[in-house]
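Below, in structure tokens: the form predicted alone, a single chain.
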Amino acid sequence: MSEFDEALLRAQRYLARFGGKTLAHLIDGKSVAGSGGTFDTLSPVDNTLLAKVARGTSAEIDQAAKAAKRAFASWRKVSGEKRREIMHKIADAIVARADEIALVECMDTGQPIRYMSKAALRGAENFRFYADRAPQAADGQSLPTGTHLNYTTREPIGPVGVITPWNTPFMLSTWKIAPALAAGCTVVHKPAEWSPLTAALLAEIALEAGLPAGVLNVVHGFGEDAGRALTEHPDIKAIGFVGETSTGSAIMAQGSQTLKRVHFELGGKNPVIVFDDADLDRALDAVLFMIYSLNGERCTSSSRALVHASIYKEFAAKAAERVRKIRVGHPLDPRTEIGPLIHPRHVAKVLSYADAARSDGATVAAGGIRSSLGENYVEPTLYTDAHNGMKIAQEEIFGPVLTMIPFADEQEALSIANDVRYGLTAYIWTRDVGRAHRVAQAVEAGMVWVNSENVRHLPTPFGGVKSSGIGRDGGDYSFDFYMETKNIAIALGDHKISRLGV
């Protein structure tokens, strides 16, 4: 039995748990079915039926929020060594199940199995990055003045909610999840509608692990009933969203009237600025891997090549001859790179970019069509002879599709980088060191990496600029989200103090 057969049988096995039976929500620690009714979620691999899920609404929302608020009042207590400990747990429990997590992700997402594989071992380094942290997390700075000792203390802020993507779900809901449980908040998680298989996976474990009842809760639904209703709820202080950006302006809006911090990752359209002096045989292995890994559903894909006028000839014919090599197929067949898109809908939206490409007047050097695989099979596509004016280089595709700038200088290089709303992350390939940081230090985004791909550092900043996103996750910078940092001043004698009416 070959690796791929082997992999769809135990696919197959785990699956079958929610076949036949529809996915509650967990609210309190207890399944609860709800009122809402179900919809459907489908396998973008055929589109046949893996789950009916409850589809949630206001009345689920307000259970969830209410629990959330009481489950607060004694998690908040809890000792970080405790918190720490529990997180542990519920990290090495995902190790444990890492084979499910991947495959049920794979199945629900439609992402190949040489990514997800590695998901669930993510999502657990996740927790214990975050879990190491629970200790300090209420640590603050002393700033001592001649007559005071002030010093600073951080807490958490309350249940907040969580609201997390289709893409990579798993991974990216610990990535929020985790922070807030170290600092002390409760939650309330509504995955996205499209992929909410493993959300349930990870509540399950978190409350094997000795997660007390209420402090992660999670509503499934859409978000213009359960999501609207958990942006709106008044005893959910914070929201944490990955999305649109579109939905994200929504979600400010409808939180607004609670006066909701919020924390968005949003769109992106990211540049890869390739100069005529860079390493090219590894900037091109990285302007692909960038934008065909992960389907080319990931917010921080580099979408624009913008490349030398001097070599764009020849990097744009490497570049179309590899894309044409990119192996489309199964998500679960260890030689796929690309697998099926999300859902039909997204892949119409992806494909109706060949056209507007066209009419543009681009090229469209590779792919641009449906694969003959299936229905969400889409072939990796290329653009060249591209213009920063076009509607290829300033919408977010999100899918495995590339366009390709021809620029004649550093300026305007620059000028074509920051021509667009978004500004999540930047890419530079360059030997010139001056030449790095001083693009790195002008090109509008949240985060560069020269002469690399993305490469992670759990403790350092991840987000965007302008339209890209508001706040940041990795290291401490997650509690300054999930927490209040409150300053006491405290009177070190009898210093001077003005009197009134004498």
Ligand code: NAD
The other form holds:
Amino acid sequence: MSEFDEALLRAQRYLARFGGKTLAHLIDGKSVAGSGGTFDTLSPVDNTLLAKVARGTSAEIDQAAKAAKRAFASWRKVSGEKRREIMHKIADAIVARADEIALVECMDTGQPIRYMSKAALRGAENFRFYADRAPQAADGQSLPTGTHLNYTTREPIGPVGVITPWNTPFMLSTWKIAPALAAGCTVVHKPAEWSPLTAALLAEIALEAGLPAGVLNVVHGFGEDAGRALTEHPDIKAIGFVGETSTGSAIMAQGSQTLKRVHFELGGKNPVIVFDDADLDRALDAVLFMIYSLNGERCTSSSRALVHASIYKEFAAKAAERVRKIRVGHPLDPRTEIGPLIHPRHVAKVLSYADAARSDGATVAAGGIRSSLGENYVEPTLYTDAHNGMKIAQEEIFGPVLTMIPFADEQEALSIANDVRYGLTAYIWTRDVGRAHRVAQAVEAGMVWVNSENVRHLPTPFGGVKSSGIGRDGGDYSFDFYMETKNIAIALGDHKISRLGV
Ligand code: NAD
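Okay, that one was the form predicted alone. Can I see the form predicted in complex with the ligand too?
Okay, now the whole complex, with that chain kicking things off.
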């Protein structure tokens, strides 16, 4: 039996538990069906039903927020060492079930197994990384004066809401939830309605690994009801959100009455700038990887390639040749490089840009059409001869679609790179050290890689500027969001106190 056939069989076995019954919310350690009815989650492979999922309403959000508030009273007092121990147990359990998580994720999102097989392990690493930081989460500074000892300490902010998108849900959820738990917060998670299955697995794993009931709750459902109710709930002190920029704006408005602290990881239209002195073979590999891996459904994707005019024609021709050879296929086939996109609605959006590209005068050098494999399969697409004013250069397409734009010199490269509303990542390819530093400093992005694709290092800050986000994750930065800093001042002696009414 081939590796592919074996994976299909294992996936069927893992998915069997979801068939024929409703995937419930997990509130206060218990399965809750709720009162909102159900919705369907379909597999992008063929748009058939994977599971019926409980549709959360404000009633279940209220129940979950109250459970998180009760659990917070004790979880915040659990020592950092004990939190570390529990979180490592969760990581161990994720590793033990990595195959199940990976296969379920592929079937629920359409992401190819070649990337998802590592996603569960990366989720476990996120837990281990923050587990080891839990004992120091409350550490502060000592700021003495001649008369007072000031010291700061950090306290968990309270129960928090985590709202995640559908593209790589397991990895992204752990990235948000692990630091929150390490900080001593409790969580209500509202996963994306198009790919909710692995969120249920994570909550189940955490509970079985010894996380107390109520510390991590999951309420499934749609953004406009469950999501909205979570952002408006008075017991929820902060919202960690990953998703579209327009949803971020809505959440900010919804949370304003209860003065929610927000952390936003939003959209991107990230430039990769290729100068003519770069190692062009490596640059091409990186350009293609950063837009066609993960189905292009990736916030950090290099969706605009800005290429030096002197090498543009040759670089574009080589890119087109490679793009035509990228293998589209079933997500569980180990040879597949691009799987089916998440949902027919998303496919329609991605394909609509082919018309926009043509009417704006760009060349469709590859793709721009549905693949013959099925409704959600799209051919990897390359638009060339584009300029930055075009729709395909300004809007986040969030699919396997690259827009290639020529530039004349460094100044023009920078002005094109910065001429978008977004500012998440930028990638720069050059052998000129001075230029690398100049461009890296001037480009408007929260994260810049030089002569590299996106290689993450967990202690470094992750986040965007402009319409790509507010706040940073990673390392200690996550604790700035999930914790409040408190200053305590203690008089060292009898300093002078002004006397009134004497
Ligand atoms: P989305 O904004 O449509 O949905 C994200 C989540 O928000 C879902 O769980 C949804 O139910 C919920 N939601 C929707 N409306 C809401 C509301 N009014 N109140 C509360 N919650 C609401 O995004 P998506 O289509 O699921 O994901 C794709 C987007 O995510 C892209 O723009 C992508 O760039 C972005 N993304 C960003 C990062 C990052 O780190 N910057 C990472 C991954 C994805």
